[in-house]
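A single chain, nothing else alongside it, follows as structure tokens in the form predicted on its own.
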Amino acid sequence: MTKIELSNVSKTFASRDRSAGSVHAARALSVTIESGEFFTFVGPSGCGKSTALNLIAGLETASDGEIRFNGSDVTKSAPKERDVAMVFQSYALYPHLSVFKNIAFPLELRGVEKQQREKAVDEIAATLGLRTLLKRKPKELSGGQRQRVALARALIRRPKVFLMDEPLSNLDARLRLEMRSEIRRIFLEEKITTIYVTHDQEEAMVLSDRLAVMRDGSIEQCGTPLETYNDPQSQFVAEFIGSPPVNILPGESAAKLFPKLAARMSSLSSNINAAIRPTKVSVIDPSESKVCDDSAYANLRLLEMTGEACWGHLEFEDQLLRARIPAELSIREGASVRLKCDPADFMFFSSETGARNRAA
């Protein structure tokens, strides 16, 4: 297994628009990826996700900083000295071979003896559930099976470290989820460092031991899924992981509609935005809402059912929050309504720099 270090690792590239200056891709980045580890980069489209997984790949070169496996600094080596594997969004495999020799193909590549190739090809087929597909070309799958035997293929090299790129991005939902567990179980079974690239933080969230949340080329906040969703370090990594987003309300309109919050938000500034989790709020019985004295009126906009849950999208002072509504609860849209919580679920950002404030 290998451990993997990112030491101030920076990717400039030259603008096409002299004017514009250079475009920094990766700023900084200083992370370590422990052995065996399932490590997921994940953030909004052009956040530097990417170029992070190419430049410990070896497909891109770093401008900056040092990439180092077990210890040894790997910044200058080609992909073929890393011992790395990639699956990619596009799947990438050759129409023209069969899906055995597609899997196999890394394996001829290195001049393994055809009896071990076809070996190793059924042990890696059986535990993606591909045996009965070998015969077939890629035209003859669908994406799911396409996306099992780009797996086959990456994992039949048994490389040091596994790269995905977004691998999921083209299969539909019922497919994500499919795929999503196949790869958390395969993770679990082989043990390989591996490093996940998604936009979908529910993906990320599911998957990973650890992950890093990435905005602006930048990393801004490493840990677990848990960590990242309990204790966001800035509003941006609050409102990224996370679903139902999480409710976002300016400080003084937050006193207003809680009012229990503003003994809380004495020792802040005022340039602060409240935030709680829409599953940490929830709507009153009707029956009760005229004895409740801890909340001011909020109009629901919308209701949102998915399966068990249902949602609620309110309005308060021209803000829009969600919440929980008790499924046994009749309550029409259109509805002035009453919400409770509890002050302590809240977290406080700076409205200027977005940084957590913790001072309440």
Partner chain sequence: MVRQLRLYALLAAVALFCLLPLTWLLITSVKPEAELASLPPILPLNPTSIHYWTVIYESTLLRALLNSLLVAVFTTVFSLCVGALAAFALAKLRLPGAGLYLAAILSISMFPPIATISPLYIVVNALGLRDTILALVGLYSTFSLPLSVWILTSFFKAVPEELIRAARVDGCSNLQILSKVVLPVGMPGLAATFILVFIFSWNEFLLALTFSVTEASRTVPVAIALFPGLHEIPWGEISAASMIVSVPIALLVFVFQKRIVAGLTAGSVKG
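Having seen the form predicted on its own, could you now give me the structure of the form predicted in complex with the partner chain?
Only a single chain is listed, so you will not see partners or other molecules.
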């Protein structure tokens, strides 16, 4: 069980383009990952999440700050001394070794005896359903099987920390779901502190105990998946977490579309964006809309059926938003519809800084 602390960890790379100076891949990251926790760094590409992981792994050395494992400083230690294991996006299996030798590789390096190695490989292969594949070479495996071998190789020596860098990105959609639950299952069984990196917010939400949303090398918000979804501290987090993505409307448009909102917004400054989750807005039955004074009319541009839900893309004064369309309604694209929502569900962000405005 390992607790990991990052305090003010930064990483700068010298830029290829001299005039641009150095590139800040990670800026003053401070976060504590509790022992036995599944923690995820999530963010768009180039946000520094992989750098954060490599810093924890010891594959990159921090330019500044301190990294502690269970209180002891490992900032300058090599990966070997940190006793971490890692799964890579490309699986990174050794092409010249059989599956058995791939999995046994970390043990062999540590001088574990042959009999014990065989026993350990056998056990882990059984958990991951690899027993029949041990003699094959990586190139004879499917993507999902390679992923399992990579997991087995990382798990076999029961590392202090288990690191995963976008491990599911190369799999097709169905296999991704399957391996996602597999990863969660293994985590629950092994109880090893796990740090996961992904650009897929859904993966982060489903897998993690806690997650950190990253942007431009900094942690934008850190918390449980539900905290980041229900209580985003910035417009960036609100937009990044949640699918379909949150609706963002300029304050004036929002007040016109939802007159009831105006009262709530009166206390706010003018440069404000109003945000509401698509699940919290629904289209109402045109036959009822005459009696409804909740909203102005918006134009239904597009219908999106996903099977379990139906989403409408609506246009109001050049602003686009999504709303849930109840299954029993039959309306067509091009219709003028009114919407229903609870003004309390709105969140407000400064349109200049993107910071949350909680005044209302």
